[in-house]
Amino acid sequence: MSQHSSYELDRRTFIAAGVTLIASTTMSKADEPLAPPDKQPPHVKTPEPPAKTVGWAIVGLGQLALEEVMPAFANSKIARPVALVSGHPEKAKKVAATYGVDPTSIYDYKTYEKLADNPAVDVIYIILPNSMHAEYTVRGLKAGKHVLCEKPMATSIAECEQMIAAAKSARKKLMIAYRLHHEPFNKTAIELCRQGELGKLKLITACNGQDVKAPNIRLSKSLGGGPLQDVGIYCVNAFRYLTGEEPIEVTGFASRPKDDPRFREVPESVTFTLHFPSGVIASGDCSFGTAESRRYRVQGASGILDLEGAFGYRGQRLYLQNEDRISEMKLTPVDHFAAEMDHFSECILAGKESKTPGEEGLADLRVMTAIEEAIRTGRTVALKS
């Protein structure tokens, strides 16, 4: 036999012997099951509870707490609501039977120090007016519970400094609720400036403004409000994480339009600029009589950033130019007041200290307290380093 048929004799077999083997294979795989043996796909694993849960008393279910706060939890990893107080008994009743909060855990403001004899209860999160904020944040702390209070932390410097105080004599954490820190736009756009991506730091333009309507506790001044107080912080902190550094100096305008009632109380625009030691000048505007906006500009040496929808509760977009391109930066949303709550939960948990204890709001309230007297005066106002 030649070696051209001894090599076709060969082939021959080797391909009978593949086609026997793949006969062989379809044959098996013929006999494989179409579903898996059980439920449970073998590759997909589920999910183990936490070791450990936060207890949480919401207090004041307005707005805020209703449309964010409490849905929150649903996304929560560890934080869950056990209680609430408010002083409207029926929608207490219906808030706690939607999220599975015992009835007999719904107190009112004369029944709030009660929450010191439900163990249940870690951590009491305050959602009220501003002007409440420092008597329960402290009535909380003397309870023996940790507290989240709303920002703006309280109405003047003296508050703060009762409620840091109190926290520090009732050994209990004090975090203020600066849900921004906890989001990754927000915290995209701090490290890109703390790390140089825009060269030196030159400018900042924040604007927070949005059209208030009567009857709105944000329009009263014996509640706390006023467009600074309610819109402006969230300008003023964005230029203190975005810097890293206290300003030194201020100056501030307000502007009251006397043929609306809306502002018989409290200024309806402000505008206010800090200056900072590194030489950045930073510009803000918050208005309760506009359309809404709210973004932020952060102008470097070498390159700009834009943060659109920057003080929302979503919807952030985030943009980076450098040397006259421009590109969008794609991170992914989270649920602000889960991720704040969750943190917050694993400090109690972990006995660490919070990103915006006490003192971040008090380093905002004395910065504000300086704009407003920026604008009583009409003067440049020096803040002690």
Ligand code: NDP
Contents of the next structure:
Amino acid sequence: MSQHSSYELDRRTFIAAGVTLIASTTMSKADEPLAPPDKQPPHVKTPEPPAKTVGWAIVGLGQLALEEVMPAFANSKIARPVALVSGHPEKAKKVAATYGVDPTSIYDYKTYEKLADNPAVDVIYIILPNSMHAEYTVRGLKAGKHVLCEKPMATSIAECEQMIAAAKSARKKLMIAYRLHHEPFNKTAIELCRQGELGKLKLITACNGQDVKAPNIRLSKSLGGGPLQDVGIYCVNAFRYLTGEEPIEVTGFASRPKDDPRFREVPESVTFTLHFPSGVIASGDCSFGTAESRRYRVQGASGILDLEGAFGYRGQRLYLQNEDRISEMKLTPVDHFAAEMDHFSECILAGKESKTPGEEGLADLRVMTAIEEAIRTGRTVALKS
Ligand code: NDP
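I would like to compare: after the form predicted on its own, may I see the structure of the form predicted in complex with the ligand?
Full complex below, order starting with the chain above.
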């Protein structure tokens, strides 16, 4: 009996508790708001601002600056646009308003030196025609700012040397804008080549071609245009970064169709061959008169690597072939320009040298100058090591 009453008691307690529980669950589900009160999902974290940011002045608001570089600031961790330099004030005002740049921080090519008085500017990014790179880099360094200069570094070896000397005497950093050194597919290709994944490297082929319509700075000799300078440089740089070597001799050919007025001043197509100390032979071609084609292939003793879209802003695809097996390597792409600007910003904050200082631009200019000599003379040109 006592057991029974105890059972009855427990059962009653259980039922009471159960009823209470069910009732309370029903109540809370009914009251629970379907949307968060401020429409902000609770798991979303407010980002912390970076401890330090680096202020960038963009010089030359052309296609690259407006279509790639300015939008890339949104993907950058620490680089911020703080000043603009342009020959067209109305355009500059519009760009400043779009990207939150203070309108008092707009300059032109005559007032360029006033950047020296703008403490918000840490680094100047030169995105001008190639013939203006040296002058604006040197003036920027003399104004006491670090400089990122677009490729090709300049139009001659002498200009490159002046730029390097100017950086040294100003005690400021000079980096050349080789965005692919920050791009995961190209970086992986370098690792695979260097780690012997393909066996001993033997041959590399690369092409970088596009159809350039006039008017375009690329078609003007006086502005430093030409397919070798504009797109062939990517092949030259890739041959150097894939092998980790400097070429010892080069050959080259150029073609300039007489019936195409676009090529009054610069060749339409250029091909070149580089011979490296390890024995690697690398052949490249570049053109302003072909459909878009940007890729390279590295052939080693035991494997082959293909990087499709190698030199583009996006869309790289990396394939590795060992014996009969071809595999595609899946990597997460990045915004090349944001990665490049963050890298230089970090170097500035940490007082470190960048991955591609002036010497890297000079090394490419040496090779391109030798290719031009080979084209002119019809001879193989030796490069001093
Ligand atoms: P654009 O012709 O589109 O722009 C160049 C800008 O330079 C002009 O809009 C103008 O800006 C300014 N400029 C000043 N003086 C002159 C002049 N005399 N003639 C023409 N323009 C002048 O060229 P891009 O933006 O395509 O190329 C600029 C640089 O960027 C080149 O060195 C090129 O090699 C490099 N580049 C690099 C790429 C990369 O992937 N790293 C890709 C594309 C280009 P404003 O009106 O504001 O004065």
